[in-house]
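A single chain, nothing else alongside it, follows as structure tokens in the form predicted alone.
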Amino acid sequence: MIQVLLAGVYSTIQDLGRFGHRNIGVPVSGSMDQYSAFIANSLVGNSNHAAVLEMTFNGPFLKFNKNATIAIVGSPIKIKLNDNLLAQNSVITINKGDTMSLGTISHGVRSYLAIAGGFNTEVAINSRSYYPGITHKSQLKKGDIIHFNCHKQTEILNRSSVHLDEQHFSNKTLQVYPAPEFHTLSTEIKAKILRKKLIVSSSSNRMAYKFESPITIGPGDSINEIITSSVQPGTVQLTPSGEIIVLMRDCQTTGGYARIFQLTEQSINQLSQKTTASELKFSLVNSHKTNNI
């Protein structure tokens, strides 16, 4: 087991999420950056379904009470094992009694710790992903005990480290598909949105990323609310006042704002690593005609 000596800003257990229950209002949840979580699990020989520890802005201070093999992947984070600095994106061997300090993320937002065998935490509605009101815990707290499964060393892949695609963290373009209400917008509004420099707001979180400076709505334009309809992670909403909102992993299952885009899965992962004041833009996938408005 692992003892949480300090919890960090916002540390949670996440897996791929909850599926098949959105009809009763259950959010999908899951790792915000599933690319980084997948690489972490791959390094220690886990399936993609294994839960990981998601660390936001900084990480916890942990004590391991049995041997383990871990990997930490994602935004750059300072890792100290018994006061010795270690590199991330690599396999790390842990001995019983070791302590690990996971410090501040230097740029980006989230990093992921996978443990060989997977975390053995609470399962609620077929997922270990923390979510308030569904799981007993919404985030790690000081004094928590995290259980994990035993593993065989032979299950670890025969490699010690990986090199992540730098574009995953540096890319400033969000690839999107048109969503149901996109074609109801005027040509002028479409052009404004596609040419807009999007600046990430400080109010962004696991539920949604918001952007500063709304789209200017002209006298002849109107952005109407819709009958409450289905939404999902990656849905881009446009409010009547011109505010752009991108729904993320913990988002609600229905919404009444116009759905103008749907992010690709890759773009959801990339957006989850963007900090306040990051500048981005939308780009329509396979739609040259619309891009040239």
Second form
Amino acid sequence: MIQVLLAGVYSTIQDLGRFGHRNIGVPVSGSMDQYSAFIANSLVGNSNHAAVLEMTFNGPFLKFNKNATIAIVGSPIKIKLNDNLLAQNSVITINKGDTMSLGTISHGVRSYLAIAGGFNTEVAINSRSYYPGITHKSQLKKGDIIHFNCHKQTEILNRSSVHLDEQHFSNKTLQVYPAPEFHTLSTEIKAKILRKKLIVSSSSNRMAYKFESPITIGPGDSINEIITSSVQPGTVQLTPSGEIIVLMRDCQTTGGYARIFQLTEQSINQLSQKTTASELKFSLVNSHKTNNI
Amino acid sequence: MNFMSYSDMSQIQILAFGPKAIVINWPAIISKDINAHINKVNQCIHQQFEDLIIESVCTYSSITIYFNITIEPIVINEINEHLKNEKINLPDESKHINWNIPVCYDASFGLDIEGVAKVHSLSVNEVIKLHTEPLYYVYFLGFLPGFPYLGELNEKLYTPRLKTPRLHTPKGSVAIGDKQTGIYPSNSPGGWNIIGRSPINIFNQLESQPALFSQGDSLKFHAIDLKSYESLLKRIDKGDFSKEELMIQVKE
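To test you: the structure above is the form predicted alone. What is the structure of the form predicted together with the partner chain?
Okay, now the whole complex, with that chain kicking things off.
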């Protein structure tokens, strides 16, 4: 087990998410950047279903009361095992009694700690992903004990490491498909949105990413709300006042704003690593499959 | 609402919602008939395409289907054909329950009940009377886990949302937002006018069926005083309470 000596700003346990209960209003949740979580799990020989620790802005200070094998992948984070600085994106062997201090995350927002065997925290409605009111815990707290599953050491290639796709962190384009209300927008508004420089607002979180300065809506143009309908992680909403909102993993299951785009999975992962004031643009995926239905 | 107008499948529209989801839209109308109909259609689609579907979400007048595969146009065509040809007149197989939900409208819980009364030039007792009269229909669940979207609020109680949403609306709060009323399943920020509180848990993640209500259920609120609220809450906390006590009727 792991003892949480300090929790970090916002650390949660996440897996692939909670499916099958959106019809009763239960959000999907799951790792914000599933690409990084996947690489972390792969490094320690886990399936991608294994639960990982998602760290936001900075990491916790942990004490391991059992031998373990871990990997940390995502935006750059300072890792100190006892007194030694270590590199991320590689397998780290931990001995019983070791302490690990995870510092500030730079050039991004989130980093993932995977542990061989996977975290063995509470399963609530088919998932270990923390969500207030579904799991008992909604974020790591000082003094928490986190259990993890045993594993066979031999399955892991010691000292293995990976190079991540640099594009994943540097890409400034969000690839989008048209969503149900896209066709209801005027040509002018469509063009404005596709030209718009999106500046990530500081009020972005696991539920949604927001952007500075709404698009201006010309006289004679309007954006209507819709009769409440389904939304999903990656849905781009446009409010009547021209605000653009990208729903993320913890979003509600239904909403009343026009759904104009749907991000690709890759773009959801990439957006989740964007810091406040990052500049982005939308780009329509050129696909006959989605345009001509 | 004329039966033909919503069972006529030429009225529906199928739209892509990303590579792995589609939305099927009926005319954007809030109607029990349309809502009951789309839930039957949803059952049919699940029966036919079971292997391809992760889950689906029905709202007032739309179905969103989340697939486990990328949707090729051929699948959309198949669904379209299926919907056109299927006689959607199978009996509704789900059980619908009529619930009787106790609410304490005491001002210590109903922080906005006096404000609501004032807006409509009503007395607090008249607000309670108007709120407890209708049999509300559950269109779907959303917003928060277990939160029911209810129809049939009396027009006299339509009240604009708060100008500044509260950061904390307590679990169990019964509230009015514009033309809707509902119960908060958990503590949450909220912009609705709080008029009372129910001691009943309407969402419990530990149960096999976590949400108390299902689409198609109906519910009535009845007023209880502060003393009854507290004794009921004690029983619920001790586990000495069964949800069967809240069922007026089960419609097979």
